[in-house]
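Take a look at this single chain in structure tokens; it is the form predicted alone.
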Amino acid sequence: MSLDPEQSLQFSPLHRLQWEEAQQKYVILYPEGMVELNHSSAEILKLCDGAHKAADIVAELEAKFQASGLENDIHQFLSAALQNGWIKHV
């Protein structure tokens, strides 16, 4: 599945994004295991709430971190997250 810029993105109901105090990082929990996330990945996934499209996520994160040129990295991560089933189009 490829990233569709016209569709909103939502975190998969089969997975759970949560803060793990013991590891001091966000993780994705699913029946087969757990994926540890870096700070950037967690910030991207927190915006996959069914209301944001890829461009919205880029704009919001560039504003939040006062950075520009994040589009390629964010799109690559979103594409990987789609392929892994962590997020879906809605």
Second form
Amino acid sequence: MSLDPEQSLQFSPLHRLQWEEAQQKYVILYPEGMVELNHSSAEILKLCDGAHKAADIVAELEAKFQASGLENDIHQFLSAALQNGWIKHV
Amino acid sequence: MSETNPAPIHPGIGAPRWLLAELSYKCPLQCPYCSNPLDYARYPDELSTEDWKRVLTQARRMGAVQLGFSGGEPLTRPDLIELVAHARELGYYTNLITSGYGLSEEKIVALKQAGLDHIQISIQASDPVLNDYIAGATTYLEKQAVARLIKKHGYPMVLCVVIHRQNIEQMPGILAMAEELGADYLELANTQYYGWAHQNRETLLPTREQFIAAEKIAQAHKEKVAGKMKIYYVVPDYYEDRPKACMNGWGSTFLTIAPDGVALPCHSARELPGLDCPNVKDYSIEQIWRDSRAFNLFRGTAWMQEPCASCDEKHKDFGGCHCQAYLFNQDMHSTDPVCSKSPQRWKVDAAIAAAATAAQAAEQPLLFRNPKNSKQFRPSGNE
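I would like to compare: after the form predicted alone, may I see the structure of the form predicted in complex with its partner chain?
Now the full complex is given, and it begins with the chain already shown.
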């Protein structure tokens, strides 16, 4: 499945995104497994809330971190997240 | 520090991440490769609801996040829903590892309301005759119905099929069944030969040719269903030349609590002699994890003998599996004999050859896992 810029993204109902106090990081939880996330990955996934499209996520994070040129990195991560089933198109 | 902060752990010792709660050894099935100890019938005591809640709370505070409710059959515990609710409130990702037998739609809904995240259901074969024979109970049709109900109620579902010589040639049928039932994950778990499976090894171990053919089919299917169903393929380590990194390293990640409260570094460790595992009725999880002899015994590399001690792969596989070393060499400190560097590797090859010979002959009867058969075995650790 490839990233569709026209569609909003949501976090998969078959996975859980959770802050882990003991590890001081966000993790993705799924049947018998866990992925530890770095800060930027977690920021992207938190915006996969069913209301944001890829471009909205880029705009919001560029504003939040006062940065530019994040589009490629964010698109790359979202494509991988779709492949892994962590997020889906609404 | 606030109360939500993790308990401090001694330097060099990580925190448990995976807690396996074996709620009961009771089970309506009799699978001849069960991972419970051979003499499980000698341990009928079960922790109380309050004991379990305390264990869950203490382990979560240390950083455990994946929680498996297992057994035996966890559905035999009348307080299962209460324990799931408690675990979910603590922030665990809760997995129910069940035969599916006796799981009503009403209970599936109640467990969902309590916060259960995922159900793993086992099916023994892709046809009813073999399924019911291996399970030692008429369960095939009910399991199929339960699998559909699990998906109907929105759970992620893992379908677990334990693979052995009796069902390995059904691989195409097993793959088709998993797709048809809508499994999100298919775990093709080649039998690991401990306990009951070890007793039945000559009848269960596939030949090398069978294993290669089945793996080829499964790997090809993996690509075909990518994006729809994930296939986990657990290799049979007898056919490898390096041991598995058992439990991701002893006392590093996994913590099992047996039905009677005995804390184990691995669910098979009860069969190791003299391990003297502590009980959660006597100690806190933190004391057990950090201070007990049993959990410290194989941490690090100081315990290793040759060829492990001077091996440049020792940080990769941690010397392999201690239960396997014990079963083959009667020495749990020795190198896992699966390793081609082990001077005892010939014993694994002999077991493979014996199973191949047995495969040519009339099949031997299986020793089924039930209380009557269990009582013929002496208590663990006294062998």
